[in-house]
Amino acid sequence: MVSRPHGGRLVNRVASDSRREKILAEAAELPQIPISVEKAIEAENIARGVYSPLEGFMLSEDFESCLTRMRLASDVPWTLPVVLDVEEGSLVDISEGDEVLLTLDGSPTALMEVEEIYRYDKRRTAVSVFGTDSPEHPGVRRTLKMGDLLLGGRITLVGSVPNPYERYTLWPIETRVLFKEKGWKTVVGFQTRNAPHRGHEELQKTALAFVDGVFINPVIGRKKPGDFRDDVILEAYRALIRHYYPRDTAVLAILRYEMRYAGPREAVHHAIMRKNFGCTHFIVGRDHAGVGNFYPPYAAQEIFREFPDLGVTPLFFREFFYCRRCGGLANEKTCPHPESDRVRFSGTKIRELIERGEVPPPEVMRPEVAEVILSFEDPFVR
């Protein structure tokens, strides 16, 4: 059977039609807090069960326990804070116990029960989550720019966040039904924020040898300059699945989520989210969710030893490469040949070739995938 939701129950904080109508009818009388599109997506992920068992933005007890123990106060594993930060001056008419409307560009997104307003130490938070307070780390920079106060409390979703990729969007309640309809008892989740090269394909297919299906779940959202655009990633994966996967072995759906680049902690968070979608297994590769040189190459695999009760099985892989002498894809455990025989899957080199309008060699990227990428005038985030 597919995995049980994290914490034992799939959260649903989406307002019924009647509840939504009632909240919207009272909207003019409620205090409002404008939120960014990233926070609106967080609210949607909470409400639709991606972040089960969270029912809202974290209270201080869960926040503190997450920082120090990588668990919620209930002892359920949880490695990244999910919080709503605000500037102190924006809470003139808002107190603990109030209900407020979270709005995106003036439109109601969610009703929030403000159970707690609390202070926190930004630098300590950054060090706990990212293992550094270096401003060179993008997650640290974002943390230090956050508001001075955090609001904790349950939310009820009343609006949707504009989504240009509706056709690729599935929520946990839907994937669980889909996996069951396909007869998949075991499902491996694959996290990606790149167009697929042969190494990615090999990771997925090696894992697929042990399970019934693969859930390819690209992250859609804000990325770094030089990353592949979201539409490019999706079209590239469509081509790969169409040409190189047996029928009914792969499901492609997006995850709307802002990467934190928190390395080991984020790898566990990624596994928890895919567990909520119904995955029984999760692929953890080299430098998972890393950035720069902030984390050792396999730190994201080692952290899973601390969570024997996670409820999703991590699958650890070494880095794949093409070996000319082996005549195929291999890794350190399967290939005895020297580095001079190996063709590494360098994202930087792949991007350089594509920038020049050149097709990467077939041992690095499937020609059908390269063709799709090169069909875009500019496939990169600028």
Second form
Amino acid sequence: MVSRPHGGRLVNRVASDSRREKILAEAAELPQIPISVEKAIEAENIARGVYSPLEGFMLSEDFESCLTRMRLASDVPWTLPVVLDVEEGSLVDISEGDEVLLTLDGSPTALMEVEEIYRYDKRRTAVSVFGTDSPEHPGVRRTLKMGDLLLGGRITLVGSVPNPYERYTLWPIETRVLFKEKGWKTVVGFQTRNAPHRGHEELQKTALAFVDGVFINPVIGRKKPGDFRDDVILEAYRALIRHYYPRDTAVLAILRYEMRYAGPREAVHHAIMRKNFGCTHFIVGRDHAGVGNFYPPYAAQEIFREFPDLGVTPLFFREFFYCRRCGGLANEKTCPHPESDRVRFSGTKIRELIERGEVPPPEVMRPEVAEVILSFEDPFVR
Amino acid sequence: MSRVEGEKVTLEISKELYERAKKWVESTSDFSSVEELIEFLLGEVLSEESGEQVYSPEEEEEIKERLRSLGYL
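Now that we've seen the form predicted on its own, could you pull up the form predicted together with its partner chain?
Zooming out: every chain and molecule, the one shown earlier first.
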């Protein structure tokens, strides 16, 4: 049996055909709030159960509870705010109790029942979530630029967000059916935003030794210049699975989601999302969801101690490397040899090699994976 | 052995296990008593056993069709 949805029930806030038609027929009379593509994706994730038990953007009670206790008001673990921020001046003729239409580029995305409009302290929010108010932190910068008001309330999805990777998009209800059909009772979730090197493969396979299947779930979304392109990541994983995974042990599907880089708090959030997809286990490696030097390397593992009731088992790993004397992949828990024997998986070095059109050594990256990456004219975001 | 008293049932567990549970409860803020801990654990185990299906048979068929069309099945 795969894991139960977080909070006990898989949320479905997608309008039925008849409800959708009714909402769209009334759309012209509803106040509209334009939202960004990132917020539209958040709405879709809420409606499709990725953020179960949330049924909408957070009310102040849940928001406050999330900041101070890392739990919803109902006591269910929840570590990152999921909020809809707006500028004060944009709320003409909208008040609590109204229904509004959230629109993306003029098209209706979701109906929102505005249950609450409330103020919040941006700096305090940033410090609570990111553990810092340094403007060097991308999450802090984004938080400080948010609108002054938050709108809380349930949503009903009426539109879809343009998705170039529809073929790789599965929702929690679908992965649950898929895992059941495959006969998987235990599934480990793997979060990534990179093309796979041998260290990633070792993490997944070490976990796979104990469970029935691995759910490889790359995050697709806004990226930094120099990151691998989304299509490159997907093709690289396809090659890896095809050549190096036993049949029917891995599922590859994307998650559209904007990274917050909130380190420990975000690691828990990542685990919760994968629990909703049906994962029973979740891999937490070194500096999970971190950025720069804002978080100690294994802080994202330690935070899980605070959630004995999370309902998904975190699997903690030390960083893997290739050890020349061991003749294979190892980590500091399994290898006694000095640093001079070890080859570290440096993303920067791999990128430099690929930028020069060179194939990384096989102990760092599988040749089939490198070949796929190098087949792209430019595999990086510019 | 168990006793039913109104809406509650008294269960008997070994003293040693109770003492260990009590010590654990006191070391964490997640549960206020051993009774609360045991209710939580039993609830978790039983709801996992019951399976609590999150989709109807009709939905399941539609989903399988999509999964097949995408090559996942």
